[in-house]
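One chain comes next, on its own, written as structure tokens: the form predicted alone.
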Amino acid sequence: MIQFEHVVKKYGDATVLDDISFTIEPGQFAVLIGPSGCGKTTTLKTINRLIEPDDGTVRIDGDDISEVNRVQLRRRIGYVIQQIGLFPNMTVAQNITVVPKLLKYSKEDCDKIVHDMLEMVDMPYDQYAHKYPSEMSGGQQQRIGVLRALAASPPIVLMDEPFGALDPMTRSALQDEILHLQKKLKKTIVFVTHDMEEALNLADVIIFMENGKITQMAPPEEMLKNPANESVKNFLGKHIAVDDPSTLTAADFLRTNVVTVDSKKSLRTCTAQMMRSNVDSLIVTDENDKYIGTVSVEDIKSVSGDDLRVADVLKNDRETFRVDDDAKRCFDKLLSTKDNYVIVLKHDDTVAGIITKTSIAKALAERLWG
């Protein structure tokens, strides 16, 4: 269990956490949350005294932590950060083994957990215990960061932002990996995230944070049918279930993780960036990020010559939606045509994402369903 009792963190005359109480249960998955600068990465970090906070107190199980040694502390609390920080000079199991040797555990027993966490996440021992980092991908790396700040099976693990630099499939499938591990491992997990949909899909309970206090704390569906006030309706924005359909517009049903392509870029490039996202078109866009085209793999394939950029094969006959278009309009354009998906634009002519029909079928359950 963790206890914020009246905690205080002020940097100069500017209040960071002011006045904060809340509690974890064991076994929670808790996500904090809200805009930039409201202190949530300053509340994680109070957990295992990165910070100390100027008034009030934390508690671990009861104990109060400031009188804990940091050293030890830290080794009982697992930490996952945005950009990994896995050892460069070591191998996958020495990685995953920082902890467990500082603990003493045995040859054996740090061999047992190497093999015992890949098998987790799919990663067979022959294939990656040797690897460094520079040979795995981001994914790849940040599923080790993970295994590491779980080796010594700590009973709380704290995760500040780890999936925010990754492309959106990995992301989504990290997500379900921690889930899974969460679920597995029994670990009370602290989670820092500016993705409302991340913490949707994840949270036991969201934690809502605005200058410094706690706006909401609640479950997600809790948070979802009753917002405590404007900023947290605006952060669940699209999640929020409508009961008019008339007011709906494409924002509510947006895909942003998009994938666009400078019209600059060669064709191989172009080739190479629709293979490692797993798409065969991409948006084009112009150097002030406006939309003014797609390419697909037909339009590549259909033209010859090494020194070709991708303006020399974009298409623009694809009918555009602006954010406040009506939704229907949009799904009825998409349902009547061949295309997998709609382009919806800003009122700068950049992209705010698309509409595909599974984003639609999704949407529609979710506001059916819940």
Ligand SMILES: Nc1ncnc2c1ncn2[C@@H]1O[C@H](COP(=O)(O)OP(=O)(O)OP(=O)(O)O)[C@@H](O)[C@H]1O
Given for the second form:
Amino acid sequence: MIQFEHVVKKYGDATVLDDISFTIEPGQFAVLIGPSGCGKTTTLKTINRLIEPDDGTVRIDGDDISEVNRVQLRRRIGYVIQQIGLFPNMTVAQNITVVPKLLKYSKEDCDKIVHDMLEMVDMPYDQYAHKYPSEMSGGQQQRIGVLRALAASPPIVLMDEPFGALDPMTRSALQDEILHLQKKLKKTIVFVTHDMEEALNLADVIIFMENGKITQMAPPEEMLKNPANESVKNFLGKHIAVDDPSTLTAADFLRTNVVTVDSKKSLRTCTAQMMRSNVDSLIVTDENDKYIGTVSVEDIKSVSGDDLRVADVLKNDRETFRVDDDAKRCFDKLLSTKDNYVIVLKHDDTVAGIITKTSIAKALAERLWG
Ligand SMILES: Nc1ncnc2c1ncn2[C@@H]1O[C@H](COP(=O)(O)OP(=O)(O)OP(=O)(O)O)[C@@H](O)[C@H]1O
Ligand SMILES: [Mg+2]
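Give me the form predicted in complex with the named molecule now, not the form predicted alone.
So here's everything in the complex, that chain up top.
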């Protein structure tokens, strides 16, 4: 168990950790996330005493770590640093056994560790054990970095953006691997990322940091359901809507560039406008831009008279929606009506936009695939 109790870290006038308190349970996968410079790496380094806080207490399994010998402490804690950090002049096998050697494991034990570890990530011993980092791809180097942190079997592993520099495919493969390793080896992991997708994939609990403070600490589902503020929401971005459709409103699916016509315009102007915009109906507004109805080609065809105005033929028989109405109500309407759009109004009755089947498809694609 890792406990932060009112931890403060300052550099000069800058407060980098501002009264941080949280608890990570044994065997939990905790993900620290937040904008660059918010204090993630500092928090991580405070756990293995690479950084000493100015105030507050960090405890591991109840012990105040400022009273634990640093070297002994670090034997209990694996560490994967930001950037890969393999020793370039050591082979894979030598890199993996840095800590076991410090701990005076026998040569046989070290060999067995290298064999077992490489096997876990499907990198054959004969092929990889004697390679140097420069002879491997970025993804392979990252795997070795992770293995090195696990090699002495520490109960706690700290990982600082370990997959940051990788392409999405390799990244997602390594995420699966680390989850599998964690389940199998029952580690407590504190993992830093600024990629929300990665956090949602991996975390039992997400700790969201901003300006040295914890904004929210919650399991992924809970954070998606109730993001604590706008920046958490922004980080969750496209994931929120897809995971919780009940938060979607009409505004999320709007097409905003719609053609309207003033009710005082002549029918001839109206027809010309329809032809220019290639539509068979227009939304009609009054002199204050407020919605008052619709006019269609059929409506115009059914009358004759040169001096008729839009106001003389407009219809006001359509149900309209507000921007903050539940999106599902708009969908249901769109699917059940013969009209090919529904009209969405702002609270001052001016036109916010329309929802069409195409605008729905576009907005969904945007949310799903960015
Ligand atoms: N040795 C230092 N001296 C002065 N300021 C520092 C020092 N180390 C870090 N900082 C500052 O502390 C803040 C937090 O840094 P930290 O490395 O923890 O951020 P981070 O959340 O890990 O950011 P990133 O996502 O960019 O890695 C930053 O504003 C940084 O500039
Ligand atoms: Mg960092």
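Positions refer to the first chain, counted from 1. Since the model is a prediction, treat every value here as computed from it, not as a measurement. Definition used throughout: the rigid core is the maximal C-alpha set that superposes within 1.5 Å between two forms.
message: Once you overlay the rigid core, does the Cα of Val310 travel 2 Å or further between these two forms?
response: Yes, the C-alpha position differs by at least 2 Å between these two forms.
field: Did Asp204 shift 2 Å or more between these two forms, C-alpha, core superposed
entry: Asp204 C-alpha, core-superposed: shift of less than 2 Å.
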